[in-house]
Each structure stands twice: as structure tokens, then as C-alpha cells.
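Single chain ahead, by itself, as C-alpha cells, in the form predicted in complex with the partner chain.
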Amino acid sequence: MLEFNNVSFSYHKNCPVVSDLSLTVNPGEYIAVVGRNGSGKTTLTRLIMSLVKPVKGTILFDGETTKKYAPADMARHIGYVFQNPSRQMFHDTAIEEVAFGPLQIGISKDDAIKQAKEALAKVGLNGYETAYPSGLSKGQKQRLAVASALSMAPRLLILDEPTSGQDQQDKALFLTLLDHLHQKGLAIILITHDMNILAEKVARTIVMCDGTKVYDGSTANLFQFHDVEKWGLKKPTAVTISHKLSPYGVSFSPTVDGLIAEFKANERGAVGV
């Protein structure tokens, strides 16, 4: 669907942001994106956005060169979640706020109105149409913005850093709609700082370091494999504890309850023998 073909860019010359690039996004796949601040993540996405051109390469959607799109014509394939999305808030209700994008590409309003309807009902905010967006929660207003992406019937979702400031509660629920917009066949990158989602969400990572792409392939193998703080990331809690119990027989888990079972595992098999 989406195709990265040695990609570089960069603000000022002779000093990347980005540089030779190349990636593939496929059709409903969900794939987090993470690397310490600066190291060209949320580049990446821009790009993606056609918010910024490449400098060098190519990227393809649908086969198609992206380079004379504007981001108001990627809006109708891509939706983008930016940090922070109160700050692109601006009605006095959820509807009208998820009703804008489709209205601005020109869709009825009667239609319009009836695609925000649907897309407030998909992140849980049914009911919710006449509120009054700077009045919500934290967590609302995240959903409220995925709201006003899915309004325009993307097939990708990108959310930059969608659960930071969100309580433990709401974290978890928010996880749980993407589980179900991915298993109703959206694509999904989602940039994050936090290292647990990762271990428990996601099958693919992208890890950026310093421009470039520095691994790319399934979340298990790169905690169990790759030393991640040196690409300044942090190792989540049950990748450390599994790396250091592995010399005495319990197998590798990246996440808490994979542990607790491998842990388990090896006493019965101890008990066992």
C-alpha cells in the first residue's frame, strides 16, 4: 500500500533529518514506529503526509508517486492523529468537529454529518455528538481525534504519541479500540514512547536511530536480540527481569504475563523432572 524507496530528506543541506529510507506498508497491518526524540520518527510520518517532500527517492501510495499530493489529498487515504489533539479543536460540538474534514473535501453536508455519526460511534463516543469538545477528558478528546480521521474512511491510521497525559484506565482502552479498528482491516502505525504497548500490541517495529531505519521486523525478536538502549530506548520491565532469569532455564517473554507463564512453566518442568 505503502512504499518507501531510499528516502532522504532534510531541512537544511547537508545536515538529514532523514536519510535512505526504504520501507513497505502493507494493507491492515499494524506497526509501531519508535526511537528516541530527533532520531527522524516523526519525519517519517510527515512524509508520509506529504507535509514535507523527499529530497532524494521516492514514496509510493498505491503505486503512485506522492509527490504532487498535498496533505488535504493524503487526508482521504491516510488518517494522521497528532500529538496532543486538543490543540486542533476548534467547534462547539463533536459532531461539527468530526464533520470537518469531510466537509472540507467537499462531501454533503447531510452526508458528512452522517459519517461523523459513524465514526463517533466507532471510537465509543456515540451519544456524544452535541458535547462540547474542550469539555471532554483526555482520553475522550484522543478518541474524538480518531474520530475525525476515521470520518474520512482512511485505510492507514497514523497516531503520533496517542496515549501520553492519558490515565492508566484510559490507556488501556484506547489500545483496545485500535485492536478492533486493526481487526476491522485498518492499517495502523502508531509512534510511541512506551515500551510495554510495544511488547504487548504490536507485532512489527520500526526502530529509528539517528536518521535512519535501524531495525525493522517483529517486536519479540528485537527485545530478545538487539541491546535497544544503545537506539536510546527503554527496555520494558519483563524484557530486563527474562534477560536476566534466560541462564537459569525460563524462556524469553517481552511482556509481564508472558513471563509470569514461562515462569511457571519452568517450575512445573522443574517439579516434573
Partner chain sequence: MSEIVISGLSYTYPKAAKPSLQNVSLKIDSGAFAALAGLNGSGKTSLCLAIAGAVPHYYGGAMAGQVYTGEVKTTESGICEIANIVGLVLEDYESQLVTLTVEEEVAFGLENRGVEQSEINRRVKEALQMVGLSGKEKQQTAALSGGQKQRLAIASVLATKPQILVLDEPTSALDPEGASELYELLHRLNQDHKLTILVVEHDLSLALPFASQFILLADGSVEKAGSPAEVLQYMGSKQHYACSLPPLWQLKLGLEPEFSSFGDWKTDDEAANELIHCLEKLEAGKSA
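Having seen the form predicted in complex with the partner chain, could you give me the form predicted alone?
Just this one chain is shown here; partners and other molecules are left out.
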């Protein structure tokens, strides 16, 4: 679906922000992009959306170069949700906000409203059609932003730190929404600093450091076999605990659920069950 081939980009001459980046995003994948601030994560997403263009290399979408594509062209296929959803909301009601994208690509008002209602229902905001977007909670605003993206029927959804500032309940609801969308076949790229979310939810992780890709593979392997601190990452809680308990026969687990399963297995073994 999406392919980067030796892509480099710089905002200023001789000061690359992304260097010689190659990667592939396949249909239906759930991928995380992580790294310390300034590592090139956001620039990667801006390149995907054609907000900036490579100075070297090529980006392909469905085998076609995106060199000639404007951001509006990419928005027909890829949804983008900002870290601060308020930055992308400009209308007085939720239904107007979600219908805006379809209207811009020539869909009739009746069909745009229909698609907007369906998108609001998908994110659990049915009944909020006339709500004022700025009056919604942070979690509701994030779901509204996702609905705006879904109204365009994208094949890929990019989310930049979508759970930051949310309480635990809103965070859990939002992550369950992403799980549901992924199960329905939507490809997701998640930018996050939350390593617990990364370990619990995402199978493949790309690590960026100083504008280069330093890791691309299994999330579990990332935490089991690599010193992630050198890339500015923190180990998930379960990883830290399982490493400390390994001398006592506890196997590695990157997730809390996996760690609990290990404890129960050890307990059964201890009593001969």
C-alpha cells in the first residue's frame, strides 16, 4: 500500500530531518512509530500526507509516486488525527465537522450527512450530532477527529499521540475503538510515547533516532533484545518487572496480561497442578 524508498528530507539545507528512510506499510497493518522528540516521527507522517516532499528518494502509494499528489489527494485515502484535535475543528456542530471532508470532494449534502452520521456511530458519538465540538471532553474530541477521518473511508489512519491528556477511562475506550477499526481492516500508524500501550496493542514497531530508522520489527523483540534507553525510550512496566524476576523462573513478557499468566503458571507448577 505505502512504500518509502531511500527517502530523505530537510527543512534547511545540509540539515536532514529524515535520512535514507525505507519502509513498507501493508494493508491492514497496525504499526507504531516511536522515538524521542526530534527523531523524525512527525516529519515521517508529514511526508506520508504530502505536506512536505522528499528531497531524495520516492514515496509510493499503491505503486504510484506521491510526488504529484497534494495533501487533499492523500486525504482521500489516509486519515490524520492530530495530537491536539482542536487544531482540526472549525465548525459549530459535530455533524458539520464530520461532513466537511466528504462535501469538499463533491459528495452531495444528503450523502455527506449520511456518511457523517455513520462515522459518528462508529466512534460511539451517535446522539452528539448537534454537540459543539469545543465543548466536548478530550477523549470525545479525539473520537470526533477519528470520525472526520472515517467519513472519507480511508484505508490508513495516522494518529499522533492520540491518548495524551486523556484519563484512564477515555484512554481505554479510545484504544478499544482502534482495536475495532483494525479488526475491520483499517491500517493504523500510531505515534506514541506510551510504551505500555505499545507493548499491549501493537505488533510491529518502527523506532526513529536522529532522522534514521534504527529498528523495524516485532514489538516484543524490541523490548526483549534491545537496549531501548539508548533511543530515548522507556521500558514498559511489565518488561521491567519480568527482567527483575527472571532469576526466579519468570519468563519475559512485554505485557501485564502476559506477566499475570506467567505468575499463574508458576503458581500451578509450584503446587503440582
